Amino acid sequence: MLIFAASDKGGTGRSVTGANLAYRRALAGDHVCYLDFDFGSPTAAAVFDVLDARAAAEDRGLHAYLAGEAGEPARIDVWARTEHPVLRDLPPGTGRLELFPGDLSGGEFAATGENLHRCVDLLLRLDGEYDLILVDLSAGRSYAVDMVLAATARPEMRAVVSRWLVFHRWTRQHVTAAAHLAFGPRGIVAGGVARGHDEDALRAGVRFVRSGVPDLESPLWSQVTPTQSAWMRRTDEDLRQLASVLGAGHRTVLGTVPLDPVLQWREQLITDEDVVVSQIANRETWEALGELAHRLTDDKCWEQA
């Protein structure tokens, strides 16, 4: 299964949340690969704490492969190459977790001709090798988004299940931008239809992920003034109404990731140790990521909204 992670803006938590989802699915026993298609600014290696990814990707990153400058893209065994100590001591039954890094000086390029052919070939081969393929796309209606829309519209890709996650922070600007990226006149659905996708099927395969959402019942916010509390609750309700009007309401949301200092300041994987031992991460965040990871492949969560 292909999961495409998109966002209209940077800073939405797309990459760090996607890496955590890949990590959680691999812990559960799935064989998972993470493709860093954020051609302009690949960052997944830092989230996985793979410090030697720069050397591994030199001249063999995804950009170089898709541009025809490398015969095969570099792939990194995260469990073997990570500097994260917790990830070196895995429980039995853990699946593979491999990173296909991007080139640090890659940049965007058009999805045409041989570039597109190599993208289709790569996705087909990986679909036969892994249970889950998470593709982290450049922000906005980028060349990376155009490339995978064109690739998945090809006849040979029709049997491969693909789904879209559109990430956004819980602000008025981000909600609006995410809805337009998904359903606007130049958005993912419109772009897919122009390339031969069925509109209803593509629309049904789009879900939103709200990131950095404050839990207003948390003790964290108990010290605010009554005026601030009332304003926050009113604003939260206004955001819910806005999302509903724009087609990004509750029925199209796959999951919500709470505001958490570890994700906001460190952008790292959240492990059991972070929640139970050091207690630097909130249990609510750990549980939300686990539920979101489960919903990726739960067909009930992808029924027509």
Second form
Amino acid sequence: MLIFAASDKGGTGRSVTGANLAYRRALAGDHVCYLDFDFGSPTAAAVFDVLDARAAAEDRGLHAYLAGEAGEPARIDVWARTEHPVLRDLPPGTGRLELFPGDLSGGEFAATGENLHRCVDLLLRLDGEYDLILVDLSAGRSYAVDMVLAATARPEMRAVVSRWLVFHRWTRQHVTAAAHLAFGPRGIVAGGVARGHDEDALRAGVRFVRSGVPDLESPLWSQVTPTQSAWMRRTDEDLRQLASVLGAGHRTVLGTVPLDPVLQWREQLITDEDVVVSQIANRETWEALGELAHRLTDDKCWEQA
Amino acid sequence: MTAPEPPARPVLVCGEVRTGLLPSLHALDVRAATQLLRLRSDDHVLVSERPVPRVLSPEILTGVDCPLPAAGGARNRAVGTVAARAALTSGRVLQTTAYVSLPATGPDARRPWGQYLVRPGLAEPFGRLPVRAVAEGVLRGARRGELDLGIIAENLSARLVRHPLLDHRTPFKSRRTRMRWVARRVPEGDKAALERFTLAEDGLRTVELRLPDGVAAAAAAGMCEDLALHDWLLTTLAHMLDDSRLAAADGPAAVLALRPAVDHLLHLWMPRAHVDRSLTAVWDALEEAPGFTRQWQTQVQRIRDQLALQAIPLLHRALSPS
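What's the form predicted together with its partner chain like, now that we've got the form predicted alone?
Every chain and every other molecule in the complex is listed next, the one we just looked at coming first.
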């Protein structure tokens, strides 16, 4: 299965949440790969803590592969190459987790012809190898988005299930921008239809992920004044209504990731050690990520919204 | 006009094989396989039905004029053609190979293109070929701009996989392997031998052979395909056993996870079946150490034992008076 992680704006936690989802699925026994299609600013190597391995693969990243400059894109075995101490100590039954890094440099290129062929070849090949392929796309309606829309519209890709996650923060601007990215006139669905996708099928495969959402019931906010509390609740409700009007309401939401400083500032994988031993991360975050990871393949969550 | 000087005797043959599961829910029958592998309309697809069905495509040529990969930075340009072909075993395992023969020396200037075309699968160096450096370079892998047999094999594989005959619904997840090989020519009458076989990370294998003059380069390619096929079978079955967590998990789930092995893989083990007779001795070395067939049989026996154990409670229930 292919999971495309998209967002309209930066700072939505798309890469770090996506990486955490890949990590959690691998822990659960799936063979997972993470493709860094964020060509302008590849971040995945930092999230997985494999910077040295990343540097070794300097000119053989996904960009070089798609442009026809490398025969085989570099892949990094995260478990073997990570500097993160916890990630090197794995429970039995853990699946493979591999990173296909982006290139540090690399301009735009056309999502047509040979480049598109290579993209299709790669996705097909990886689908035969991995249970889950998570593709991190650069923010906005980028050429990476165009390329995977064109690739998944190809007839040889019809047996491969693909799903879209649109990440956004819980603010008016972010909600509006995310809904536009998904369903707007220049959005993912419209762009897909223009490339031969069936509108209903594509639309049914799009879900939103709200990140950095304050949980108003959490003890974190229990000390605020009654006025502040009332205001927060009203704003939260307003945002829900806005999302619903724009087509990003709760039935199209796959999950919510709470506001957690560890996720925001460290921008790395949250391990059970962070929750249980050092206790710097919130259990709610750990659980939310686990639930979201589970829902990626839970068909009940992907029935017609 | 004088006749062109014939090329010198090849001293090195290099190749790369990609091996993987055909992305199709069902194995292709021989007719469909023949259709898939008809890479050229002017040449036949070879079909051998026994002991295990194998379909071999005609060879296609890729013209090359580029530096050879060489250890130690020795630059050496070569011009000629690389041969590529595809094989499908039992309608299930797809292999693509690209290979090229390299003579010891070549002219200092490029010949007219027609002279290269009449010697398919041969690339001539400019001047002397640094044999050892090129052999090491090929096994290490080409850098950007160098002759990359892997790309040629990969392109052929991608072209086949895009064929509308294939539905891309694989019965189980598996990894492909890449095998890079070099065969150094030895005088006719000397024995063919496997000098080195190594497993590297990321599904990469490297092979070094000694190949007597008089044995065709295509025979060496066939030998390496057979080796790569059986190495892939062993690797894939080992991964399946790992994934099934037979040791940890109990009950039918673990055994069910092994079912694709029974359906698709166990009957494919047939080493040497399609290897040229002059090269079958190479296999004997592998059977002695590490003992390919011994390892395969152990794994197969493990799967069969597990299936038998799972069947006992069912049998018991069926026989006990209700």
